[in-house]
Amino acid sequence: MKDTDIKRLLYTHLLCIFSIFLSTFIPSFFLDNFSILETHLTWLGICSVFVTAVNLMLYLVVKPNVSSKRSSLSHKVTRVLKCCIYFLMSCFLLHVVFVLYGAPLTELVLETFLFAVILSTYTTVPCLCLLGPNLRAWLRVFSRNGVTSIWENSLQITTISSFVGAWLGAFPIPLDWERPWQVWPISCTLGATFGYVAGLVISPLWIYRNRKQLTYKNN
């Protein structure tokens, strides 16, 4: 494992973190009274667009998993359509999961769905960019000792930390603190965001610290 690969991973993660900062500060110059809490749903949509755009840009520039086979235009179009379908399926599936775990069924539907969108952006979009619409590859990466590169290692960490952050973010909601960020699903989306950022920071540092112990099948 080369240190240059870890540095490249770190730089891409810093850009992903930067995209979240951009989604927080840039819209305030164009939208009146824009803030994460006051216009939370607007921020969720903007953040999802920013993070997705940066992930796609990094995929096109860095290309951590380059296929040796040249694909036709029709194959590329089919791949893009499958990725879009997978993303939508992820959003609807997470929405159902949130309802099963106690989210309002008929009230705050848009809020719940946008929470599913932002969590899918933090988890499904990187998987689609790195692994494509390949469920076998997804199962391999998230199984024990199934990773084949530092990129897949970081994908494991950031995905798990995003879900853990969203789960921890639900704990303050039932407390009677009467804080504006306790309204559903603000604390959950903030928890998912902090978890995603934490994963982006921790994964390169963890990989660098354990670089001598990490071995991959393709190395």
Given for the second form:
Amino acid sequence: MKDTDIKRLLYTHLLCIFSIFLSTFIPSFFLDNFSILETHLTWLGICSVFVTAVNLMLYLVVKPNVSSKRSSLSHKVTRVLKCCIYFLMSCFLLHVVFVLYGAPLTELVLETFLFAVILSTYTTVPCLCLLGPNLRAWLRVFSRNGVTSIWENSLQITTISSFVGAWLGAFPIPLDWERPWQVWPISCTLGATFGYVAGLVISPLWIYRNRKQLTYKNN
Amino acid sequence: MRLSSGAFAASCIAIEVVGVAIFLRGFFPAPVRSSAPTEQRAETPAPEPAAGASSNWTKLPPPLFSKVVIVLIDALRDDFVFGSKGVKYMPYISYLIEKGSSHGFVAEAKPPTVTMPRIKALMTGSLPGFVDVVRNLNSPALLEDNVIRQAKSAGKRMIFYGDETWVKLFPKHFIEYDGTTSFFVSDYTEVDNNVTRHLDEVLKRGDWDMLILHYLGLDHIGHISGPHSPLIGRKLSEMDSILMKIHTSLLAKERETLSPSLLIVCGDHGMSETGSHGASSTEEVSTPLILISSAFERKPGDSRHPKRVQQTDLAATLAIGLGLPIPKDNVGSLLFPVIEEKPMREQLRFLHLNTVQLSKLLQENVPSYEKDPGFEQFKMAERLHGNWVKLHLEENHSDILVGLGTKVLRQYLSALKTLSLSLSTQVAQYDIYSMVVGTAVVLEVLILLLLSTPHVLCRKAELDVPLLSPVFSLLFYLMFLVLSAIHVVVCTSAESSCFFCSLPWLAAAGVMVLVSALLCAIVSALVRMVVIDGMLLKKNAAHPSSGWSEVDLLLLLGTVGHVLSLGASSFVEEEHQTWYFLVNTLCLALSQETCRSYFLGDDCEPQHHFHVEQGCEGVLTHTLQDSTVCNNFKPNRAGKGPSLSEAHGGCKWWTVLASPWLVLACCRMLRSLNQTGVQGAHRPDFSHWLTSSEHKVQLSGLAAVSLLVIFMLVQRGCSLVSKAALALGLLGVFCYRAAIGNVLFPWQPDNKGISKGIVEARFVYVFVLGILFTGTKALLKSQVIAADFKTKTVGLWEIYSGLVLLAALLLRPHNLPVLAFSLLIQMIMTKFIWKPLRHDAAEITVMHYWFGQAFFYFQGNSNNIATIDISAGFIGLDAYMEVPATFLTVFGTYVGPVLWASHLVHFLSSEASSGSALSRACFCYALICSVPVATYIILVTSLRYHLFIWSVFSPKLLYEGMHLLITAVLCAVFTATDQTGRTKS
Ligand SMILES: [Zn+2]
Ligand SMILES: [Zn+2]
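Can you now output the form predicted in complex with its partner chain? The one shown was the form predicted on its own.
Complete assembly follows, chain above in first position.
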């Protein structure tokens, strides 16, 4: 059973990576002179939409959260609304964090905000899909030994690697190489994307390697 | 012998300071100097070479110009004259350059682009060493041979008006002078009027041979408002009209005397895009050099692309122009266009004089000078020159003579160029032997510290220092002998001058003993570690190792990452970004920790250690007065346990949760107060807005509020007397700032006249000393009266508040919020983070160090010498006094680290969880400061031929050295405090 789970996890992750690839290639058929660096904001938006869409689709198809019971329509609607609010909140929170980290307050607001959006897409959206709008569950997953399934484990890994990627992405900014990707926030968004992809790749492998040691509370 | 880890660390740091000092002395070598004593006068000039026959021209050639006027405009950048600004604002000079009889050059100044070394370079023709920047503070008389000295001994009458640096450099050289001080940087009209007011009279009199004018106004405008300020245009127009006045007057005089005069317009250095200078950007090193004389040929339609020359070339040209011997240390080459119109024989004679001087200097400074291409060219040219003179003396006026002459000329010019270049690069010769010795000491200390780290952090704070162990005495003596042998061999070979060899042999032997003793200590520490710790490790393996929390991991990785980042010049330039980034991340990690320990406090695993248990009782019950209650409050790392989770109420939980975010917000505000570094320095920041003259009211308000906040935050731990003294002192700070015109006094709006505020500043000093004295007294008293814990805490807090008061005086008014925020953050962190979350001493120490570093940059400092606020050294002093001025400047620069370290001392001793906390903290502090220094020394040694070595890495090295010195002092204080605490118990 575990191996099939891991396999499913791997396929879903490959699909996510594939969606990021698509977001860089598909728009160039429809839009003139589209490239990640030049029309960075467009790419950010498209990538964010793609990743969200794939995540939602996977959530509906795979339904990893088996424990979620059937509930009434109104309950579902409030749940969806709550998720949207959580997503927006996380965007704003990340925006605030970036400003606290030294992003300009009044200039480049759209750039900073879109960076917040893409980072929330990589982190908050999978959390919302998997855990729902339940802060206590989030805190549980992101503390030590609080993980209860491989899905949560992979969620932990991808989220942390996205954050670390964005964090590391800030390092080249002060360097004097004068490259186009050193401009705020391109290096950070690229770092976050690479971190996310790396997390997607690493987590199934890591779980597969450590499948003997991993014991979860509920199984 | 047994030492507490604090004392051990303090002595290690002290030894490391010695090592760094030796390294620095080797790294910043003495500049190229002629060994001949300068007093030796009447040296016969080199005779004209002549093949076979002896020349009939052995004396120095006569002067080319009867009168010379040097107009030095401080911070005159090349584009102010040759660029569009020049055309617009300096029409007369532009006209002269284009149409008149003049030569325009762009003279390249070598870094450091600071006034005094540049004046030295202009007048001696030599390149002052990098260390001269540090000596810029007090300019002693120039001892090297220079044009001014030569002119004086030749009986020239010289007059000087302008920056008083000249008067200090050349005391008793001018028959008349009026020095203006550059003390008040905000003044840009009075400094120049002080120069110009003498001009009419002096020009009319004409009883002088050399007139030097140094205008400071432009530089001051640059410092205030940058190179694009509208004030620049006005100042340039003013300068242009002054130059026109001088030039017309000179021309009128020439018509009477019929001998040409020379007008030199130059800048000492340029101005960066922010208006400062000191580094080596193109804007800072490019200065115009314009020579105007009727002796030059008119070249109509001369292009506006002037040739690039070296600033040092002026000295030789000036000496030739005045008929003086060329200064001995000169490395520059004569500006050939100046003598272009002279007869061939004179041209060759001038070039010969210059080349002979350069090759002499080369012989004295380079052992293998004969292989230098410049020297070979010189020998060749001299031979040809001899042939030419012989032909000339034989009255052979044929085309052959002209052809040969041009050939000799070309040969000389290329020889000059090569010689000048190879001499200039000589300045960058490193004294490798001293550097190696220094590095060895520093590295040994670092290894010793690192080896004892596990011992100090995991077990007890007492250390066995096996210095006197007889087992290793053999190794010690062997080592000493080997080192001495090496020393003798290196020093007798004497390839180049070496500082370490020039030390008296006793001192050198002392260093050798130190090196070998340290080596023995390392060996024994290693043995102990392998033998004893190996056994202990086996025993401990049964225990589950206490996991590292995220904060620990961050602290370790951040420190290592910062050290590694020093290898890239950009990261050195933008080091503030590194610290801001790390501090921000630390706050976020703390925020995560607070969140988790609050929300998941109950269902944590026992092996996840005490961070998780969060008690708000600290918030409630902890004030400084009753902190004695929690004597046994903090479990240390070894014996931690979840035994202290009483009173787990939801009280004020939000303060704990919000505090990291509050700290983050404070840091963000401080970051936008002072833009620093290189990339961000030109961006508008809040401090520029505040310091501009139209926002004086806001600045006054902000300063007053900050002082009030400082008082509120500091007074809570003081005794009543100190409270009053503190209040009066802070009031005095405001009065001082009002007196020197920085801020407005509300009840005295039209503050007439700017005074130096001596009285007010001294008033504050009295209170600073008073508070420090009461603090020390209380500390000593706590040592005498056993177990008087409270007295000690209060004493430490008073010392801390005395330092805060001094900092408030020294920091510029727009930086007072930095101080206020620093105190605020310390308060927040103490109350809501460190006490409730119970971090251990090592973690708290590292956090204090990080914040201290961040505040160093928040204050507007950078790794560039130009950002040091020298004015702090003049507060309350009438005249320059070296010792207090240096102390005040250093303290003013390192306010952040010092205040955070003193807060650390107070915090740890007030907590008094275990007696060894302070000692352990001292060890950590020493370690965390010496790791970057040691790494940086190795980095700089390996990067010593990097392009940015002078502009980026060397200033940082000086900063690191100074930081280490301060750390040594702080560690000594730590240890002293620790000792007082120890004797009590
Ligand atoms: Zn200057
Ligand atoms: Zn200046």
